[in-house]
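Here you get one chain, nothing else, as structure tokens; it is the form predicted alone.
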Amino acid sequence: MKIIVAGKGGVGKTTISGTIARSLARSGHSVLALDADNNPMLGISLGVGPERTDELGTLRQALESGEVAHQPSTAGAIETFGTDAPDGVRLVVLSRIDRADPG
């Protein structure tokens, strides 16, 4: 099952993302959470924490700049780039903005 939750900013994207990601967990499925935001907050709202998440962003970067090396397989992709959050979620954070100017 695949679950996509979007809209405009502000209305509660990441928090009912993480509900429903924690929930499915609790019952036995097997849940990886994508935060695909500019500015990731996913994390947080499934108990991972801001410096974790921030960690996880970093990464993402680190791949960009050449200081990590690209992961040739999904499942490398999700170790890599990825960290275990409560209730059985894995989290992978995909971006985020440190420049305004990203034209």
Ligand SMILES: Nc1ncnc2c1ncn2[C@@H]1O[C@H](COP(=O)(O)OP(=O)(O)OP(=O)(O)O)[C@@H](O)[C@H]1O
The other form holds:
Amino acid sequence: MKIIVAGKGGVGKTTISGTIARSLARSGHSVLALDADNNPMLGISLGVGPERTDELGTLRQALESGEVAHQPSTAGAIETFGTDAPDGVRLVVLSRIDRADPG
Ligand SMILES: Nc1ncnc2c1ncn2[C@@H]1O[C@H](COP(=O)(O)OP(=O)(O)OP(=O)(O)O)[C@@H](O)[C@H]1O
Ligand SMILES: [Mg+2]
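Provide the structure of the form predicted together with this ligand, given the form predicted alone shown above.
Everything in the complex follows now, all chains and molecules, and the chain you saw is the first one.
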């Protein structure tokens, strides 16, 4: 099952996403949470904590920087770039903007 949470700014996407992910994981499901927001905050909602959430590496930047070899499989990417969050959720952050320009 794939669940996508989208909507306009500030409507509760991150809060709802984290709650759904943790709830499913607590029920025994294997949960992969993908944070596709340019300002990724899902880690906070998942219980990773604000400092660690800020420091989480992202899949796109890691691949672009050449720090790590390209992962040939989805499972490999999840293993390499993912972070374990409370309740058994695996979190992967896709991208992050370093600095937002006006507009
Ligand atoms: N069901 C709710 N009832 C009341 N407040 C809520 C609810 N869900 C979220 N909030 C609050 O609304 C604010 C925005 O929530 P959240 O960050 O989850 O929204 P978002 O859609 O992810 O925002 P953004 O577009 O900035 O990423 C937060 O302060 C959050 O605590
Ligand atoms: Mg959000």
